[in-house]
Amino acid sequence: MTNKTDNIYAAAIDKQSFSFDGQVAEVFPDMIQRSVPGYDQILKNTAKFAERFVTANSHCYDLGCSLGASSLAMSAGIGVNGVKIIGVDNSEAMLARCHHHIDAFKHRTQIELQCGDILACEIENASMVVLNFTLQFIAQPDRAQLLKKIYQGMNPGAVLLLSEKICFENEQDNALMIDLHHQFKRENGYSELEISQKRSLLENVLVPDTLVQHTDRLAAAGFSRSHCWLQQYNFVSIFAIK
């Protein structure tokens, strides 16, 4: 199954919201290719992550798991036995593709894929945890509890990796990475229609939050700390040990 060029926002469109439609998963490699800065980054080092941290006959989740990425990374980065990695997703078109891109490379970690909703799943066992651009687009008040979700199903030293886009609280430095970011799309060979499309349909719908709200909320949820371990603008990852 080929990707094929995000094109979607080219045109005047009459959508009145975002939603990770069958149209979308059909782009979806491009679009967060030449949409996320650092993407490539964050997909080698979860791999690197999944090496130190995942343990023999524990669970690893893909929260959101969308076409599987960090699914697969992980499993590049596991050398034990007896781990299973649990994708979930409440798209059905990005699960079925899903599905094509886990049977496409070769990968020694078994991996489920689960339709569903990340609030209502079980999380059990667990080794390592990625919400990779997730977190983002749950309801702000249902973040916390999901979090401490999280956090009781995870074993004692169990990494959680969360990638996120970010605002700040100063409004001039987050008009600076926003304009960053988008100059970072342009030079990725997106249009300014296609550009201010696709921010007029997140508005809403994606919420970022600050870097000090995701420290503070995971501290909240037990987790003995958590860094900040790479950014570009404002896009962040962090990793969270229990």
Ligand code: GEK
Second form
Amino acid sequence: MTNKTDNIYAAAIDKQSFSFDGQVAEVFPDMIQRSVPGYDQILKNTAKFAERFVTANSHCYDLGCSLGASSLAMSAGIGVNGVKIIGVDNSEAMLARCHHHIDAFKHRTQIELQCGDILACEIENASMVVLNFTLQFIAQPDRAQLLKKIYQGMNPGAVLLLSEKICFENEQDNALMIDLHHQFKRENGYSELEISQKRSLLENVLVPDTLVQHTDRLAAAGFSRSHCWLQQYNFVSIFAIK
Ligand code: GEK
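What's the form predicted in complex with the named molecule like, now that we've got the form predicted alone?
Shown next: the complete complex, the earlier chain at its head.
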């Protein structure tokens, strides 16, 4: 599988906002690796959570699956039989590539892909649900309802893995974390123009919450406990238990 370099924003562009189109899908593995601190760690540990939480004859969900990296990570960790992983994404361009990706990598657990809105998909008999960097793209008023639906479709003792870009209430701290994130991107070869164009395109598309907003929302949805198990700058991963 070739990993094409993301240079979509290297020259000045006249796009009005960001979308998960064919151009983004084509360079996605490179884009997410170079843009999201901790992404590799999150995938590695997605497998470890799957190893511990996924039960026989249950479902796993990868909501906003993009090219299926989290589905494949879950599959790598699952040691029990009769499990189906369901990957859902509403970008046709992403899902078309996801099919190829999934076929190209060995996986022993069945992976089914659904093209659709995660706000509308059914969740049932779930022992693990992954929302890796997807909730941030859902309209803020819809987030609580989505988490409630996920909670209701999970079996007792099941795990939700929620990874997100976050913001901080204190403006100085927020600016520091954004600055360190941009430095991370520069160190990964992105130019100032690429960083600033991507930042303005994502404005109003990727809307981050604070860590407290996330944990409060998880508690309101019914989760008995949740913890941030990884943080790098303004990127976190949380596990929540039903
Ligand atoms: C990974 N989890 O590599 N319904 C379905 N899909 C959606 C919706 C929606 N309402 N909104 C956005 N998406 C992946 C990375 S990327 C994160 C996830 C990023 C999809 C969107 O099409 C995209 O594929 C994905 O959510 C977010 O572990 O690009 O920062």
